[in-house]
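The chain below stands alone and is given as structure tokens, in the form predicted on its own.
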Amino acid sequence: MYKAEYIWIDGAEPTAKLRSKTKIIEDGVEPGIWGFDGSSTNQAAGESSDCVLKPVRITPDPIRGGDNKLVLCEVLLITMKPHPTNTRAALAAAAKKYAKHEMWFGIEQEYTFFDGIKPLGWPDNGFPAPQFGYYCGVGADEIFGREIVEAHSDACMAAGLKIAGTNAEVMPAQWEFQIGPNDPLECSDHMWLARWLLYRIAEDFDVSATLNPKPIPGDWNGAGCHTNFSTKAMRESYPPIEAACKALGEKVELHVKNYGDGIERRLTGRHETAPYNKFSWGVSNRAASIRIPWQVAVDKKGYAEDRRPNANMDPYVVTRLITETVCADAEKRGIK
């Protein structure tokens, strides 16, 4: 027999949140359908409570070992219908009716490491110095967590997830991760097991990780989720690049109100963040909403950087709308 974790995003309002449980299963039998009480999860009324967890992306624990596995699930209803709160199914739907355009992604999730009311690290009364060595920073009077983030690199490895990278960040107890690139379900699927593994394993070091987008108020950076994305198009030539960013210009409000809550204490104008409620993109600027990266302007082909998402988005949304969004407008102007 074997442990199956499995995995799913719950109804929490305003930021979704994920739990987990765990089945005994027999050697040789596949992880299937399973339930659970959505009246404890904000997904369902206590006088009808059943939900369903459908199997949609399975992986080896890293945590326990052997022949153990991750269970990342979509929530269906017991008529076997996408639960309203279930952004994947609608992700599927988009990514299969846009397939031609081969969109690709790659998801820089921002994060911060708190130790009981304060971040990790951090004095008990007071502020540690202002930012400036702590980005990729080395030194115990500098970085928080090491020890955490090398673990928790080492279970996306081993999970066999898309994980790029990592880097300790701008504010001292904060880092970031990179997922892809790959395609939209891909990315967002590794995304979130990648979370799961990042609370998991810091529980271990009694430490709880936040995707709070300005987890300290003040002159301090916030945690943003920058996605970069590209279609086949945009890797071969740069006009559609261009045509990219404008066309995200023209639905301002409908991205940025779905990019995660508290956006507006983020997306301030300061630390590295063009305002939420004004559009920009250019080149090899991070104070623009749209960044396109100096080398892709170099090589006239590449992708951009969506650099508006918050630390606490839900990919399947932010990869969703990315995608209708551009690629919509790709068909609008005959570009394949």
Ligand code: ADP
Contents of the next structure:
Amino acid sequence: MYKAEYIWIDGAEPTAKLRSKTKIIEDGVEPGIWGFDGSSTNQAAGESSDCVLKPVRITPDPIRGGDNKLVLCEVLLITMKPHPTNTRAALAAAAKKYAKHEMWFGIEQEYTFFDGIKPLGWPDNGFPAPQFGYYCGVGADEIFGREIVEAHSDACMAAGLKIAGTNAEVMPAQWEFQIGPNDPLECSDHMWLARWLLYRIAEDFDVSATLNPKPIPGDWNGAGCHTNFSTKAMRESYPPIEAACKALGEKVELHVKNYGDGIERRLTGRHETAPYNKFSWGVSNRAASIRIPWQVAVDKKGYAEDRRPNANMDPYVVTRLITETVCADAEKRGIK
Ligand code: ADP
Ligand code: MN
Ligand code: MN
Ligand code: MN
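Hand over the structure of the form predicted in complex with this ligand; the form predicted on its own is what we had up.
Time for the whole complex; same chain goes first.
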């Protein structure tokens, strides 16, 4: 027998949370459909509380090891139709519709470790030294939680997730990991599994990880989820990259209001952000909404970075919106 950890996304508002529970399964049997009490997750009323868990991506469980598994699920109604909180189903449809554009995503997840009510390693009273030496820093005076970060990236690798790297961030106790590049569904599934592993591993250190986009008000960086993207055409030449930036500039409100709760607290125009209600794009510009990396401008092909999504964004929603906006525009311009 082995343990399968069924993981799903709940109906918490304004930001959904991860949930999981364990099923013991006979050897040789694959994890199948299961259920849960939706009245405890803001996904159903008490009178008809059953929701369905449908496995969509199964990986080895790096925490329990052995034959144990992680089972990422979609939530369905008992009619087997997607639950209203299931944002993955709409992404699956958009990814299929625009599959010929071969969209890739690479997402940079920023997050902050907390020890009780304060960021990990911060003094009980007052604040640490102002931001400067922490980004990609080294040393016990500047780095808090590296052992958790190492355990997390090892776990992601052992689970077969496409983790691309990690770094310490500008605010002390803030960190980043990247997933990608991979197709929209795989990138988003891997991101949700990597988030679950982050919370689960930090739990063993008595530390909580938060995706709060602005955990400390004032002169401290917020936490984002820069979303790098490319179509096949963008990976081959430069004009489609500029066209994608312009297309995103025509749908600013639709995107920003779906890029994570509290985006106006983070996208202030300070701390390496552009104001949430002002769209801009440019080469190397970390104060723009969309940045074209310097190397991409030199190579005249590659990808662009949407810097607006919050740390607490839903990757199923963000990758769907970018796929729809960029690919619909490409088709309008006659790129099939
Ligand atoms: P930054 O300089 O913004 O901190 P990072 O190195 O943290 O950049 O993240 C860049 C991300 O871009 C990585 O996740 C990487 O996988 C992704 N990426 C690289 N090439 C592409 C591409 N062609 N399409 C989409 N994403 C890409
Ligand atoms: Mn980065
Ligand atoms: Mn970063
Ligand atoms: Mn970035």
